[in-house]
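Just the one chain here, laid out as structure tokens, in the form predicted alone.
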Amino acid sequence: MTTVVRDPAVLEGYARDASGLKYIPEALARPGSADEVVDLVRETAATGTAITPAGAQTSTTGAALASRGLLLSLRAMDRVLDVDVEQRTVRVEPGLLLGALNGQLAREGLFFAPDPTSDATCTVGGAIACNASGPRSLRYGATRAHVRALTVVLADGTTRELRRPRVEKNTVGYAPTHDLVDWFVGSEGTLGVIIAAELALLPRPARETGLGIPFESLTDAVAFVRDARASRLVVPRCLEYFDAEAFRIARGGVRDGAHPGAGVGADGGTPVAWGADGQVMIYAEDCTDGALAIDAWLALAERHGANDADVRVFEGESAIRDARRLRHAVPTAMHERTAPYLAQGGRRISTDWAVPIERVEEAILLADGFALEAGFAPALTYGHLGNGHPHQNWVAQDPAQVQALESVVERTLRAVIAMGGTVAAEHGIGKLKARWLGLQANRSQLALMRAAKQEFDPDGRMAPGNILA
């Protein structure tokens, strides 16, 4: 039987995720098995207690925080249940870390494709709950495409096995009802608790190569990305953007306490002489089976104003890990810059909107203009430019700045929607973005969401505050 913890000192340790929000749960449970989850959910159903599932609490939207009731930490359920090498599938518990999963799969020559920045610290269940993606989603897509089946515990404590249909055609009723797996991927704990998942795997690439390519401007970088996407000579699996400040952080130029030594020197801690102040960077990866067409990449970069002598090449698994440190250094630095202001009500303000690739430069410049009009510097911008999906970050030092910067974000989101974009491309809605759901979802869409919520959680106890606040 799982112990329910109410010790304030313990609960304090589960009161924050990566969003900067703070909610101290009323109670905490840390089950170690599916049977324990079922018992806990039945107990909360009997008492009418709200329950919020959580993994490693890396959410940037507050989705992993309990605004009331019980926080159900699934981190202890971290086993690989079965690997089918021939069918390229794996069945796992929800608390398994993505990085640990891929470490085990490497021995079989396989990998799970979704690669959120927090893959070393985020769980499989969390990735499914918010339909996580990452740099390589350019080629592989988000988590949804890689989930074959789910075992879920519903709000009344019943267990359901959900599996994607295997047929190639289906004309039975409304299309949204064809596949219930899709209802739970991205549902952020609001419909039930995921206790097991069957995931589709891919063979590990025979060759992996990354390139860090400095450019003089956003315009040059966007033109390069669009040509790389359209090229028949290169096969990008990620195209990541770093603005001038993000590039400075990534190359190890930061010495103000924000992740020093994040560059790629020989010892992993010495900054390298790479690029010039004011330059931006595109980090690209290619994983073709044959030799990488380096000359084609360099020619493409040169056509868009890059100096091919200043391109960095990262070849092989170890070098790719080093290159990933460039990307990971940026959000780490932003978290560290924000930390001193959390106690006084400040936090990191971040976005994950996306637009059609042909509108991405326009959207970034509009957002920067809105910030300037509000009296703030333009955002630090980095991320998945190849998908039309950059991240924009500011540090808000107090509640007044939080409110002002969220107004900047809302102006940006309205412009993004007018361009055919989305308010949330990667991190879900959670509690932070629930206020903006209605900007994009129309009356009929919201009604369908509420109907699904009513069907699976009629008392509104599951993950209150997430999505449909």
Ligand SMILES: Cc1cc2nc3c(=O)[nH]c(=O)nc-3n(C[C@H](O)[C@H](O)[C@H](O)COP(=O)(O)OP(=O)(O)OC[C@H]3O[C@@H](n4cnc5c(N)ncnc54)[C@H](O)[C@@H]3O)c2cc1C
Given for the second form:
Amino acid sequence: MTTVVRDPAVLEGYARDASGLKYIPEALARPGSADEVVDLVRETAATGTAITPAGAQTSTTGAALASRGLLLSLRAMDRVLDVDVEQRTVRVEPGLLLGALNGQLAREGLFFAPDPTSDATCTVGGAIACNASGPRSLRYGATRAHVRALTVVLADGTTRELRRPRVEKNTVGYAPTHDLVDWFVGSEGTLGVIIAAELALLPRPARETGLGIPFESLTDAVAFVRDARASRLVVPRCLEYFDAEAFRIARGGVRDGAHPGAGVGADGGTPVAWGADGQVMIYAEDCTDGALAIDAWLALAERHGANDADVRVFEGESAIRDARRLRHAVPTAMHERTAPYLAQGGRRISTDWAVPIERVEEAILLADGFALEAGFAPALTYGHLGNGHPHQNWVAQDPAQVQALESVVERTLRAVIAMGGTVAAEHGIGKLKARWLGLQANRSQLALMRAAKQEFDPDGRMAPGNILA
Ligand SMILES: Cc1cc2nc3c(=O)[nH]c(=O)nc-3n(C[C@H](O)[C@H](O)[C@H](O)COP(=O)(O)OP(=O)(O)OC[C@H]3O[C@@H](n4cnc5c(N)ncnc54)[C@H](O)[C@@H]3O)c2cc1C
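Same protein, different state: after the form predicted alone, show the form predicted in complex with this ligand.
Then the entire complex follows, led off by the chain already shown.
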């Protein structure tokens, strides 16, 4: 039987995720097995208590916080249950960290492709429940595409095995009902608890090359990204943007001893020269034949004004890992900059919108203009430019700034929707963005979502406040 914890000191430790919001749960349970989850869900069903599942609580939207009732931490369920090397699938428990999963799969020459930059600290269950994606989703797609089957516990305590249909054709009724796995991927804990998942794997590429390419302007960087996407000579696995400030933060992590062709050593020494203040940077990755690809990439970069001598090459697995750490340094730095203001009601304001690639520069500039009009500096902007999906970040120091910056974001989101974009490309809706759901989803789409919620969780006990607030 799982202990239900009510000690305020322990509960306080589960009161925050990466959103800056704070909700102290009424109780906490940390089950170690599927049976314990079933028992807990049945007990709470009997008392009408709400349940919010949580993985590692790295959500940036408050989705992993219990606004009422029990917080169900799945972290202790972290086993790899079965690897089928031939079929390239793995069955896992939900609390396993993505990084740990890929560490184990490396021995088999396989990997799980979705790569949120938080992969070292986020769980498989959380990634599925948020349909997480990452830099390499440019090539591999988001988590959804890699989930084969799920075992879920519904609000009434029943367990359901959901498997994607194997048929190649299907004309039975409305498409959204064809595959229930799709309903649970991205459901943010609101439809049930994922207690196991079968995931599709890919063979590890024989060769991986990353390039950090400084450019003079956003315009050059966007033109380069669009050409790289269209090129037949390079196969981009990711195309990540760093504005001048993000590039400054990232290159603070580059140390002596690193030189083009040898990768970057992240430890020791002093920062080395790489690019100039005011320059922006694109980090591109390719996993085709290294030698050919590098020449093609450099030629493409040169066509958009980049200087060969400033390009840093990250060759091989360990250098690519270092490059990833540089990328991770940016959101981490923004979290650190925000931390002093949390207690006084400030928080990081971070966007997750995406637009069709041909509108991305316009959208970034529009958002920066809205910020200036509201009396703020333009955002720190970085992220998945290759997908038309940059993240914009501000530090709001107090509730008044939170409100003013959220108005800036809302203005941007209205423009983004008009451009054919989305208000939430990878972090989900959670609690923070629930009020913006209606900007995007029309009446019929909202009605369909409510019907799904009613079907699986008629009493509204699962992850209350997420998505359909
Ligand atoms: C520095 C940083 C970088 C990030 N980078 C990215 C990025 O590149 N791409 C990206 O997509 N996200 C990113 N994120 C956001 C976050 O890491 C991802 O959404 C991640 O997948 C959440 O996993 P988690 O284990 O922390 O889940 P949690 O935050 O604990 O939970 C997230 C949601 O999943 C639900 N949930 C968790 N486990 C289960 C379960 N077993 N059953 C049902 N529901 C469940 C929760 O109820 C909640 O709604 C980043 C966050 C940080 C802090």
